[in-house]
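Presented below, as structure tokens, is a lone chain in the form predicted alone.
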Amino acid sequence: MTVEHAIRVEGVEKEFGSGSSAAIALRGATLTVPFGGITMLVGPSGCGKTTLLSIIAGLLRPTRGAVRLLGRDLLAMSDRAQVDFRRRSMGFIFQQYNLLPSLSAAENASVGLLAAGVPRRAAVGRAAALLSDLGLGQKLDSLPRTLSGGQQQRVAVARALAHDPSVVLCDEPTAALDGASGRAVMEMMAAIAVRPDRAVLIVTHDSRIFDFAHQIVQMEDGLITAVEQRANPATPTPAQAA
């Protein structure tokens, strides 16, 4: 069966509280994510962003609404079910890096393959390969606390990507870093992280990464206001991606 869309959200509402007390974070929101780029969800703090992500990633199930991923009706899933895929066929970077600080840089990129039971000698050493081509080859039994904070997400970046994921969700990947380190990581991402069949969507605040865009979409007060498609949007040389 061929899927036509990684993401494809319809609908979706979320009211947290019942009554006259509850709180409405998204009030219809519909959004489709395409294969072959990076999309990136902007708005105000508040607007339901992260709510968003939160439904689309399985974690939060929305009060009313559709979510598809990759073709699979998420809320039609297990509990379980919805576990392995998310071990299988997605992968998370989030703003704070969320790096084990006993394990080394190689060692944390492989904690994904791990938990999916790949045997650990054949999982740190894909993770090492990934992180020699994330520019990280000379630190890979390196402590998170010897790594700069570029250096940090991009070890994040590689944990995401072990696996082979279709789809990568990103929660502010680039707000924690100073310019040049937010740009470098989104160069790897652009470079490595997407592919014809994976698709790639980011959370973000940081206007300094929306030319890595493919898509851009506004957020406000709950729902989707409006989508630019990006016809030419930032791409890494193959000096910068090494």
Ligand SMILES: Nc1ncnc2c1ncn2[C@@H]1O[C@H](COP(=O)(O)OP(=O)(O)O)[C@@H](O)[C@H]1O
The other form holds:
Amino acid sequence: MTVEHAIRVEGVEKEFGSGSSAAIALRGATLTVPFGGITMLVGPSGCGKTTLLSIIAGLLRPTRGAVRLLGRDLLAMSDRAQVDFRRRSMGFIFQQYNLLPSLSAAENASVGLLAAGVPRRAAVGRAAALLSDLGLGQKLDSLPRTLSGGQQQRVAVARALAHDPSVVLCDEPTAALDGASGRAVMEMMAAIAVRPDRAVLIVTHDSRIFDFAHQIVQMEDGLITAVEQRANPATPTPAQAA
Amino acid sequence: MLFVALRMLTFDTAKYLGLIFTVAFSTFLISQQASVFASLMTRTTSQIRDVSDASVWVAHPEHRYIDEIKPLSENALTEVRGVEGVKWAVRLYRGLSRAKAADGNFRTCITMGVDDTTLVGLPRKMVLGDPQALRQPDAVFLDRFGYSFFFPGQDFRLGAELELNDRRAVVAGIVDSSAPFVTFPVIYTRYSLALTYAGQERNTLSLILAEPESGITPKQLAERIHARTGLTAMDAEAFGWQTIWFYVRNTGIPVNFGVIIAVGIVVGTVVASQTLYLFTLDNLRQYAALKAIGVRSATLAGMVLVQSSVVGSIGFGFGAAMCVSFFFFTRNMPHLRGFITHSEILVGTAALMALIVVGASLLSVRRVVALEPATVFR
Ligand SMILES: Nc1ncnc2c1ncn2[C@@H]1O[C@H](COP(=O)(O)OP(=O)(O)O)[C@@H](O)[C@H]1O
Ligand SMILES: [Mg+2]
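Can you give me the structure for the form predicted in complex with the named molecule, which would complement the form predicted alone we have just seen?
Whole complex next, starting from this chain.
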């Protein structure tokens, strides 16, 4: 069976709480994320982007609707199966980096591999190679607190990619960074993360990076309002990526 | 993920040492206090435990405990000797007397008068001299702490003289006796000599020590003696417990001490579990990230348990070492003599600490497992 779309979300609704205090975050969002490019989910603050991303990640259960990832029905899986699925098939990049302060850059980048049972030496070795590709070859043994925000986010990128996930999910990856660092991170992503057999979904309201998108999905008040395909997204030259 | 758990634990050295210190402190608090209490209570039975040659104690039915004894009649000894199954039975005198050194230094002493013929009732361990020397005229044995009190700064030496209730006594041996509850010096002498030292009291047979014939347990013999003579008879252990219970019922010491120990246990437990719990809560965001990445809850729980166990083991080790050292370095202080770390208490404290570690881990693991991994997106 060939899987057409990496992610397929249909009529997803999400209510927080119940009764009069209920907050409706999603009102029936429908969305398709293809392989082989970067999809950006954009929209004003509070429109439900993070909620939708969390549902796609299997970190949050929707009130109604269907979610298929890599052809599988996410909502039919047990919690445990979702965890295993996340570990194998997904990579995450958070706004706050969420690196472990006690681990070196290379060790941090290897956490996904370690969780998958790869022996420590091999895991750290693979992560270190990836970090070098991301221009952090000199910082392998550095602790997160000694790295700049942009460098920390690149470690997070390495952590998200080290185990070769089919889906990479990012929530505001550049929001905490200045413009230049944000662009540098995006150039890395475009150069390394984008592959024909992988989908990258980035939640953002940082318009400075929109030009890296292959597809831009507009969201407003819990609904998808527009989808725009981009013919020529910014592709970094090898010099830019290094 | 084991090394990740350990790295998380040791990363912040101050915090890590703080955790260990807390557990060590709690361990010390609990084991030291409980040991002091247990030692204090066993000290009340020192004169019973030091008699190793006889296993059955016979006392007047109206006696209260070893320190409050009603004298027996001479007839009682004959009666006890007549009970079938008694291998032998001998007199024991126990009383207080005033001892004075040549320089006028005086003190109330516990005086033990042991059987003239057999010397049954002497402690086993002599620091200086030979047990047979007690047969010499005016001979007394002094315990080594009594010696240091009456002859401060002097080396142990035989032949030193004391006045016991204004009568001459010659130190013919130095024994190693267990510290009595009241830390009085202990003097051993022959029964007949003890009577002359005691003076006024007419009837002075304090206790009878008896030994069963082979094939009869001390407990059985004690029951038999009681049945035949109406006297109180107990094996040494029961006699010791009777003394301990007397102190428990009739002095405020055990109750007050018990309260202090209980407070120590509660404080130690609360402080240790709180600290361990808070440590995990501090790392909650890291666990959320790991959970989002796909680390199973069971693995996270294992990490928390490893961290707590490491802190628990090292902390307990230090705490127990502190407790043992405390009693080691105070072992020669007269008022703390006989105070030891009871191994049962260390085992108990270890069990309690293990319980705390597991309990605190379970509590915090609940937070880790119930954790919404989606919080890492906030
Ligand atoms: N755990 C929650 N409990 C209650 N309301 C929530 C919760 N998470 C999100 N919301 C609400 O849902 C709406 C969408 O939030 P979110 O998905 O974070 O928006 P965005 O990421 O686009 O800024 C907001 O109104 C927010 O207040
Ligand atoms: Mg958001």
